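In the form predicted on its own, a lone chain appears below as structure tokens.
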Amino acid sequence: MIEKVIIAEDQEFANLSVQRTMEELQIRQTDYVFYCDDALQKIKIAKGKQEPYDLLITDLYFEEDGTAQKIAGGFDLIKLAREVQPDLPILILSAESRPATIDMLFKQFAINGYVRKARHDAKELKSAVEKLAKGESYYPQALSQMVKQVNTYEFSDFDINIIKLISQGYQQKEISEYLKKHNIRPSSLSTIEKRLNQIREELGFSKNEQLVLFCKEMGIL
């Protein structure tokens, strides 16, 4: 059951937005704050009155404004939060869209649900906390997807190494002369065409445009 929640929003508009969709759960009481030191200090407060926190929503990314912050970011404040409240249960609130960091999240900062900052994102929010009422954890079903698809294929060092050329803006011969001058094997045009064509056709896709946005989305490039 979640009855107490502390949000961490430095974005006033989307600070609002949760604000309502935290009434409409009907949550006995939530706190907001703008920067995470204050988050922190609160989680702090809560937790050494035996009053903690039931849940943590926090955005990743914060601005700058001039006042003097010693956490960072989201990413900062998910581990110093659990420090002093090793159950806290986490929602990230972001615009983040990369699914391997997204999914970097779930595994490495076991955080229990990620909302995407987009169209329809206050009801999407709404399901994730009811689902975090429960005990379990919201993970976004596009998300899942694409997750799934980028781990059935195992991407080597010569496939990244060529997509990241295409990205800079190298032809495929000139990437076959890019790596025969850096002593890169292998390196004749026929092996990157090929190479090329297997990893589109696997992936499903037509174009190499369409490879190289699906990497840099997954955070592969």
The other form holds:
There are 2 protein chains.
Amino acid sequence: MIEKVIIAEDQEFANLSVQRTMEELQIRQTDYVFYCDDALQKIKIAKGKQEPYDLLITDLYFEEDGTAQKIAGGFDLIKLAREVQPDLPILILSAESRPATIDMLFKQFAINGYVRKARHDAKELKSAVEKLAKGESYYPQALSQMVKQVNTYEFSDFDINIIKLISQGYQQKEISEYLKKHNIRPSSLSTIEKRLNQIREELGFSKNEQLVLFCKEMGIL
Amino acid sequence: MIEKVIIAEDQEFANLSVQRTMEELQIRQTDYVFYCDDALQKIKIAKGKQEPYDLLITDLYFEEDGTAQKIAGGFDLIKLAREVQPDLPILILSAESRPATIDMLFKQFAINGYVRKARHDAKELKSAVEKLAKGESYYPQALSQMVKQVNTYEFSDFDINIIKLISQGYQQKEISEYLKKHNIRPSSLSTIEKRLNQIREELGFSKNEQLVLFCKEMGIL
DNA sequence: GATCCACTTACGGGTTACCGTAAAAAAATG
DNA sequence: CATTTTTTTACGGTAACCCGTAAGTGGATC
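For comparison with the form predicted on its own, provide the form predicted in complex with a further copy of the same chain.
Next comes the full complex, this chain leading.
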């Protein structure tokens, strides 16, 4: 049973609407904050008082607005909240639509549900909370297709490293030097060339410009 | 005086909250739709009945969901709505944060207000509607600084053309051929090289990979 | 330690991109 | 219409990138 919920969402509109949805679901206590720092603090205090939250609903991306915050965004908040209260169910509410990111949240962060800010987000949130109340997790129906459709190329850390450096203006020779300096192996120019060639071929690209754009869209850069 | 408002917003949460804000502002009649097509139709009908809307509040980006829609997004909706009812005040409500885009909306589309989906969007929307009621336009305070800060490089159509082709995997020789075929001038390889060189220098980039990413972030690609 | 295997590196030739200079063409000016 | 100015193009040398082949390296297995 979910009785005590905390909402972390910086957009006032979204925050208000989620509050309202919680009312409709007859949640006993709903707290809401506009900053990640406040959310974590409330979770800590509630835990300390032996009155822990039953659910954290949080956005992924929070806007900076001058007020100095320790926790930058939803990703960090999830990690830290789990340290404080490992069993806390977490539901993400975000406009993020890249399957790779959402998939990563389930696999790496073990979130319990994901609702996209999209056409039927209010209805979806209700279903999601009801599912979580039963101890199940909520995986948006649309997503299961997307993940299958999605270009399934897996970038290794090494790949990402190279592509990042390229997108910063390094030339391949310099990347090789950079890798040697940081004791990352492999590091030869030849290997860099080969990897890039392989990646491009696998994705059907002819130029690195396409590749960096693709990575940007995938959320890798 | 604003008495009759139409809201075009596909996110249910946002749509609901805007409706609520309109109630708080004691707007006599508030209609809301989740598709651009519906918005335009309602505007047409209202105009036909001699009961035109006093305000259109619309998002910029609408999600596709299988239902075939003629109007793709906010940009087209604005254009078409203005054709039907040229004096209709338009207020954009969007998460879009790129100053270039927002600036363009004011200058090219002559919108009357812009409220970003961000920390105090509900409060901002209220102020904005009140301003529009007085016949003034609402320009977010944060934006006036951003526009000044923004990298003020102006891309010509020609520049954008080249960069688009590069980002699609064309090599420079092919771009030259492409331009010749489409009777776009200038078209020589030499000019293409020079322009790219100039753009890169002006923006402090050394490689085209940086440039395409920059353009992506600026909303040019 | 010998053999195999996968991976990494070195090297070389071909292509494309880079960048300067100078000629040619087009546009602007008087 | 001649002249100046700007823009576009052609050309050439250098550097970076592309891509294949061959040599080298390191780890696993027996």
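Only a predicted model underlies this, so the values are computations on that prediction, with no experimental measurement involved. Positions refer to the first chain, counted from 1. The term rigid core refers to the most C-alpha atoms you can superpose between the two forms while keeping them within 1.5 Å.
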- Item | residue 69 C-alpha shift between the two forms of 2 Å or more, rigid core reference | no
- Message: For a quick test of reading the superposition: does residue 36 move by 2 Å or more at the CA between the two forms, rigid core aligned?
- Response: no
